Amino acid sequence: MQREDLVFAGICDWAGLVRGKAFPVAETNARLKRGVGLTHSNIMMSCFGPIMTTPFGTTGDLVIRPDPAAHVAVPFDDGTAERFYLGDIQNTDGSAWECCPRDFLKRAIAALAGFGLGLHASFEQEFVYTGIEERPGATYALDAFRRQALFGEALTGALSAAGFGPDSFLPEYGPRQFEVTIAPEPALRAADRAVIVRELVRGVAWRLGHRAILAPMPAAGGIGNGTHIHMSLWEGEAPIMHDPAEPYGISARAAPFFAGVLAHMPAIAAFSTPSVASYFRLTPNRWAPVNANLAVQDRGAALRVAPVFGTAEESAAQQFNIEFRVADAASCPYLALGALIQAGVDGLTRRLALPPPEAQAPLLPRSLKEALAALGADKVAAGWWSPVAMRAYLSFKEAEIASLANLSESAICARYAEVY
């Protein structure tokens, strides 16, 4: 059987999920420069899969343009490979269109420039693996390590093969739960990463005839799957949060940022908790946040600032960093990331303060609903994108809520189990 290699370029779309098309590798040079085509309304395909609202119609093209820098390619050893690159949403002459969830990101980061700042990121995934035989116990157990079989180093291959440092690999606090970690990055590469991680997770798992599932509430009243986003603030190539004397340890240059966040954080929500689902996570004794809040190493904080190690303040500085734990799988990477520099620039442009340890920090949206609602009421959030990409969001986030509006919550966790 004659063969020829295709290679694919996608999108991260607001569902979270990479779109797009392939086309032969020996086209990769033509491709590159025009891009692969789109509509309009694909940014409104639900996590589902059908469009259930569209403001854009059957009108119009754009095109993916692939990204040199976001390309994987990570062959196994059953002859086949990963082979995809990442890509922009751009209108046909070249400019950007209003509603890429990477320019969106890309002008947050812009806008972050501004400061003379830079952020650095690192995604933790934590998934459900399908190819283990649940038992009691086996909670971070070695037992649970070693029955996960080749997954684990299969996983890290491949992402050593992509080009990434692999962290760690370990199993997790639920049932067939296991987490990996990479190393941070600037922030375009960290959430293009954030989403090749989750794709070569899905890939290997595939390849051993099995899932893995990132979905936010795998099976209600279980155990959820979080996606932490760790932050630190750098100046060309130095750390600038790290300050012993300041309350929480954070810089008083990095303060107003991190102040910004926990403003704007239930705007945030509709972004980085953006499923029916992420909200049966968000509840008390599940080790996710519920309040609005920043704390020292409290894996309860929605902001966390986590642990150095070590007592050299070089090692300290370089370590330091805050986890948002707001955040799961049903995530496009590009708006969370994106929104969450956009609220901490805005809490630098107003000079904002951290509240004092002792503060009582307001809830969290308890559903999508509310997360829609106060991203809708956020004057400032209004500004992170235009005014039809807002609408059409809003919109997009809505008409998911409706199509589970008559199911129960066991049904609803199963929808985005199929999913993600």
Given for the second form:
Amino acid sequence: MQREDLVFAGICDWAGLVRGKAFPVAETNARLKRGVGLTHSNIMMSCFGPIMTTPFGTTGDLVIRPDPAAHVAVPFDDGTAERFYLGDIQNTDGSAWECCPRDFLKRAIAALAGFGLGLHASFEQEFVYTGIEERPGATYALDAFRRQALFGEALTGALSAAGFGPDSFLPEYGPRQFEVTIAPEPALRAADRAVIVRELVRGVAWRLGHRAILAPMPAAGGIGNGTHIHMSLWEGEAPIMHDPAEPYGISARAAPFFAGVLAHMPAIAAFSTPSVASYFRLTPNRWAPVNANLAVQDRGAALRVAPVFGTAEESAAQQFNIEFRVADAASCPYLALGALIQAGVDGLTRRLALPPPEAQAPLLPRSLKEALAALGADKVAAGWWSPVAMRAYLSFKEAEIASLANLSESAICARYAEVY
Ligand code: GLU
Ligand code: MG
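With the form predicted on its own in hand, show me what the form predicted together with glutamic acid looks like.
And the full complex, kicking off with our chain again.
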């Protein structure tokens, strides 16, 4: 049997899944220029597979242009490899397509650059690994860690081979639940890496004959899988977030950004917690947020001011970051981070102030339906992309809700657990 190496060129789409096409590695140079073909209705492919609704019909051509900066080539012992590029969706003339998720983030980054600022981010992702048995008392235990050692080490090896600095790999609170974190990077690269980490987690689990389930609620009433997005603002090489003299320790320059995130949080949720099951996770007593609030070192908050270690101010300024917890793996990282940055930019534009720590924070949306209504009603969010893209996104997600009508909470969780 003669094999030829293939490489996949994909995009993380609105469903938060990487889809695309493969080509022979030998054709890489030509494909980097030409891309691989796609149609407009591809973006309307639901997380469950079928295109449930599309304003684009059967016409039109687009290309996925692979980005050499988002290339993965990770070999495994069994002779297989993870070989893929992430890319942009472009019109045939090479311009960005208005529905491209990566372009959504790029435009947000450019808007923030208008304030002389850049955002660094790091995604912490939780998931269930099915390769070990469920045992009571295993939470955070060395014994739980030992039982998945092969998976953890293979994953860490894959992340290193992909050129990432894995930060930590740990057993989490839920049965068979783990978490992987990687080092912070500028926003676009951080979102690319979030996508790549998910795929490597899935790829390593699959090679070991098991699955990684990243779905927000693998089982009804169980423990949620969060994706926590750590963010810090920088001016060039200088961190500008920290000022111990200001409320929450957030500098006067950075505060309006996070006030903007709080102000638009219901609309952001339509991108960052974009599944029906996402809202089973955002319920009390799950270490997941319920209110659109900001709090210092509180893992129940939507925005958590993360701790800094040590006392030297220079090091504190470097470490200081805020964690956004209203996100999960049903989200497309480009859309989630793009919406966060755009909301922050609106806060900077309007010089919004942070609420005082004692203020009562509004509730987050209680369902995807509420989040979509908030997105549709948010006049600022209407400017984050084109009216065509906004209408298509809302109808895409409304169709997903309709497809689950009449299913029980556990049946809905099971549907998503098959997908993510
Ligand atoms: N699993 C929790 C969530 O759904 C988070 C637990 C933690 O604080 O790491 O967000
Ligand atoms: Mg965690």
